[in-house]
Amino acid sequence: MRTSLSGKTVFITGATGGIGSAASHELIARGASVVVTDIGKQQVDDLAAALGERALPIVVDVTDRGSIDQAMARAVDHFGKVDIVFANAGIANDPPLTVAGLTDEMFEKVIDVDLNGVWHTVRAGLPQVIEHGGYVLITSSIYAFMNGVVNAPYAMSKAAVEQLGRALRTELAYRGASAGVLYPGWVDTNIASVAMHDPGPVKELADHAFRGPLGKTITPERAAKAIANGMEKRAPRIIVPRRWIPFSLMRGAFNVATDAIMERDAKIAGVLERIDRDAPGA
């Protein structure tokens, strides 16, 4: 069944993000009314003012439930209820690092706000989106079933938040409400920039790594549009682009095979060594 996201209020965090921002155009398009959340109050001021009437911004730190539960209040006070939650904020290590280059702090950053950001906004809408019948929809990325070479702590969060979504569908499902899983491929976002666009060896290890397709980022814009829709028809899972669903619906076997791979190949052994070489504090 596909249902209007016309009248539907929609909760998201990382909303002033490449991805967040153009979800929340195309929800604001498709008649719903958004809570834009984010750390910045100047950002989320002026995604505001662009969106119009139907926004409200809110400055939110994921990292502390407080915030959360008071920027949940304060949505449901402005605009009567919460139907749809979008924990969608996330950050990455900038520059990658291997486990080994990489401190506790810049672990503990990103797991932070990756996973337990996540589940603090998952666990604050949680009784909108119950009494509604509403839709809880999680960030995970590709990398929930890629290989986390460079990136870590930000692999082990999006593999962590699909199981969160995971059970989450499965439990609210006799309660009349649902969740699902949103699975970004090379996103043209400040995240991806570093592998995709900035000179050096990450990029190198991309280009290697991510050939042919597979390395091709899309617009923001086109996975707003399949977050749209995947909204609309309360999906269990968005893998946009579409390109990557073989590889999820066989990565028991594809992960065997090209972890294999990677231990073995020369040129990803340089690149790392390189990466580790030039490490903060190497």
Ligand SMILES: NC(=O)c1ccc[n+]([C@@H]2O[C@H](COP(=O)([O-])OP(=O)(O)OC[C@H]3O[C@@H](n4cnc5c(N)ncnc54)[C@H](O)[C@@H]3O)[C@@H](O)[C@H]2O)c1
The other form holds:
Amino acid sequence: MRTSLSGKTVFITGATGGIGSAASHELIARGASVVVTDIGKQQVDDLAAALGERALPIVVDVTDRGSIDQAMARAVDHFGKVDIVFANAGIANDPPLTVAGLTDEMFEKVIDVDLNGVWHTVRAGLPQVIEHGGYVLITSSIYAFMNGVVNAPYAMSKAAVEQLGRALRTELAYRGASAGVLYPGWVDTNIASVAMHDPGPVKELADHAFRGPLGKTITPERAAKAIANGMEKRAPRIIVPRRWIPFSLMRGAFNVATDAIMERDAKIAGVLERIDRDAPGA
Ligand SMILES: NC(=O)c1ccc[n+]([C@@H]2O[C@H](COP(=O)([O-])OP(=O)(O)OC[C@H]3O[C@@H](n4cnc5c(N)ncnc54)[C@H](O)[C@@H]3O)[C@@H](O)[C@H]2O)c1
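Same protein, different state: after the form predicted on its own, show the form predicted in complex with the ligand.
So here's everything in the complex, that chain up top.
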């Protein structure tokens, strides 16, 4: 069953990034109002100006619970309610490093945005979602089930927020509200550029590990259409592009096999040795 997004208010974190911005445009086109939040004032203002009067720009740092609480209160004040919370802000270690090569500070920074930030966003929006029979969409990643080599803090967070979304969906059902998890594959945005475009050992690793169609990026606009469709359907999971669906469904057997292959792969060992050579935590 589909519920129209027309007249709904969607609160989005990381709204000025590739996926957030494309989703904001798609949601406006489908008649929703959007609260576009991110860390940069100029960026949220510019995005809201491009979206028109159904967009409210607010500066939010998801690592700061108080800043999200205030933004949520402003959103309710402005639009009267929030129906959908899209917990989408995220970062990755840049450059990607091994567990031995990271510093504790680098680890904590990613966990703070990708795990704690999602928790803060969900918690701040939950009273509105429950009151209006709404929906929470949490941005996880294919890294929730793929091997997180050189991106362990990111993969840890994405696996953790997947669990948050699943539990939340079950817990909200009796209240008439819902939740879902978004699993993007490779989408052409800033966060993907280190692995997919910048020359160097990380791209070599990605090219080697993600072959054929699995290494192809999709546009943020394509992801945005899947996101809006999923919001209309209150989908439990949105996997985009669809080529990743079998890997998610078969992850038990697939992970055992691929982890064993990766451990013995001479090319991967060589690239990791180069990544570790100048790493700050090594
Ligand atoms: N692009 C991909 O290939 C891909 C794949 C899987 C999952 N994802 C996830 O999709 C989400 C959106 O990423 P994207 O691809 O649009 O990348 P992006 O880098 O373009 O956007 C991320 C946004 O999050 C914002 N952000 C970072 N720290 C923040 C903070 N402390 N508070 C508030 N906002 C903050 C950034 O300013 C940026 O606008 C992320 O959670 C990312 O992990 C992306």
